[in-house]
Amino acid sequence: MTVRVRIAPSPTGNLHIGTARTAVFNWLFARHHGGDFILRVEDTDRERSRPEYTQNILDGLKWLGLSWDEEPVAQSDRLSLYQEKVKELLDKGFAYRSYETSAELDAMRDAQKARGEAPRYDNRHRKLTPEQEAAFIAEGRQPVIRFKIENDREISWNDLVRGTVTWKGRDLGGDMVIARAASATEIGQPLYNFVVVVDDIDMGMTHIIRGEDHIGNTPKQILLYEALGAKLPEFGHTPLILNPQGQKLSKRDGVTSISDFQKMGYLPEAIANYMTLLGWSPPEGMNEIFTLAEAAEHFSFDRVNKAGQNLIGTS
C-alpha cells in the first residue's frame, strides 16, 4: 500500500502556523514511507474564500520546502461529484429530506435548554409520510439533506496519536445535515464533514492526520465512509498550538501566519525545525537542528504528544 496524505486548507485566510504544522506532519510521514503528499485546496466557502488567499497558502508551504506530488485539487470544480454521492445516500436510504424552519429548530433548542438538556437534532423529519412532505412543499418551505445516526451505534478507531477513541452515536447532535437548503427536487451545497471524506475516498487518501480539534468530526465521517461501502483510513489527531493562556492560538494572538513569519526575516529552514519541535520529539541521539528531509528519516506518530504546544514570542 501506497501511503497518501493530504493538506486541505480553507482559501479563507493566509496560511495559518496551525495548518502549516499540519503539513509538516503529513509531509514528514508521507516522505518516512515513500508516499504521496497531496494539497487540496477546501474552497467551498464562497464567501469567504478569496484567490490571493490561495495563493498564499501556495507560496507559504512553497517557501517552508513542503513539495507535493500531484497538481493542487480545488473543492470547487467537484460540485457534481458530491452531488452524486448526496443522491446516492439518498436513494440507499441512508439520507434523507428535512423540512423545519429555522424558527422550529430555535423552538426546539430552547425547550432543551430549559431542561437542562445538551441542543441536538431530535431527527423528528425522519419518517415522514409522503402526505406530510407534499404538504411541507407546498408551503414553500426548501429542505436541508441530513444523515442518519443511530443513537444506539458506538464508532471507534485506533488513533495515531491517542490510541482507541470511542464515541457514541446519541452524542453526535442527531441526525447531521450534509446539504444546504434547496428545492425538493434539488441538492443544495454539499457541507464540510460530507464533501472531506467524499474527497478522502476518491482521492484514495490512507491516512488522515490533522488537529485534535477535528477528533469530534471524526465519528461522523466514519459513518460516511461506511454508508459510502468505502475502506476506512487510518486517523491521527495532533496537539493543538496553543497561545500563553493555553487556548488555541488565533489571530487576536499576534503574529499567526506564515508570511508574517517571512517578512519578519525568519530562515524557512528555522521555521520549519521549530514547527516540528512543537509536538514531536526526536529520538535519542538526534541533534535537535534538523533539515525536514532528517526529520522525515525518524518521524514517526509514537514520538508526537498528545498535550497542546505553547508557542512563544508572536506578540
Second form
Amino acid sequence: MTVRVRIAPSPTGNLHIGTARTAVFNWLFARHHGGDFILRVEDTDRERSRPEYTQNILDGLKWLGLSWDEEPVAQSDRLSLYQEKVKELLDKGFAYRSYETSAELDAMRDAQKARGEAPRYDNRHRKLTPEQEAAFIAEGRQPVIRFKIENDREISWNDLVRGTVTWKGRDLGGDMVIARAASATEIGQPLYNFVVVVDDIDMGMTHIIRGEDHIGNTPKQILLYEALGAKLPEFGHTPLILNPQGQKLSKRDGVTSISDFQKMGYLPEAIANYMTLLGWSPPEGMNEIFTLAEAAEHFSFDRVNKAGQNLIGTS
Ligand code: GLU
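Pass me the form predicted together with ligand GLU as well; I've looked at the form predicted on its own already.
Next comes the full complex, and the chain you just saw is listed first.
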C-alpha cells in the first residue's frame, strides 16, 4: 500500500501555524514511507474563502520547504461529485430531507436546555410521510439534507496518536446536516464533514492526520465512510499548538501565521525545526537541530505527544 496523506487548508485566512504544523507531520509521514503528500484547498465556504489566502497558504508551505505531489485540488471544482454522493445517500435511505424552520429548531433547543439536556437535533423529520413533506413544500419551506446517526451506535478507531478512541452515536448531536437548504428537488451546498469524506475516498487517502480539534468530526465521518461503502483510512489527531498561557492560539496572540514569522525575519529551516519539535520528540541520539528531510528519516507517530504544546512568547 502506498501511503497517501493530505493537508486540507481552508483559505479563510493566512497559513496558520497550526495548519502548517499539521502539514509538516503529514509531509514527514509521507516522505518517511515514500508516499504521496497532497494539497486540497477546502474552499466550500464561498463567503469567507479568498484567492489571496490560497496564495498565502501555498507560498507559506513552499517557504517552509513542504513540496506537494500532484496538482492541488480545489473543492469548489467538485460540486457535482458531492451532489451525486448526497443523492446516493438519499436513494439508499441513509439521508433524508428535513424541513424545520430556524424558529422550530430554536424552540427545540430551548426546551432541551430547560430540561438540563445538551442541545441536539431530535430527528423529528426522519420519518415524514409524503403528505407531510408535500404540506411543508406547499408552505414554501426549503429543506436541508440530514444523514442518519443511530443513538445506539458505538464508533471506535485506533488513533495513531491517541490509541483507542470511542464515541457513542447519541453524543453526536442527532442526524447531521450534510447539505444546506435548497428547494426539495435540488441538493444545496454540501457541508464540511460530508465533502471531506467524499474527497478523502475519491482521492485515495490512506491516513487522515489532522489537529485534535477535529476529533469530534471523526466518528461522524466514519459513519459516512460506512454509508458510502468505503474502506476506512487510519486516523491520527495531533495535539494543538497553544499560546504561552496554554490556551488555543487565537488572533489575540498576535503572531499566528507563517507569513508573520517570515516578516519577523525567522529562517524557514528554524521555524520548520521548531514546529516539528512542538509535538514530536526525535529518537535518542538524534540532534535537535535537523532539516525536515532528516526528521522524515526517523518520523513516526509513536513519538508524537498527546498533550498540546505551548508556543514560547513571541511578542
Ligand atoms: N479544512 C479543514 C481545516 O482547515 C481540514 C480538516 C481535515 O483535515 O479534515 O481544519
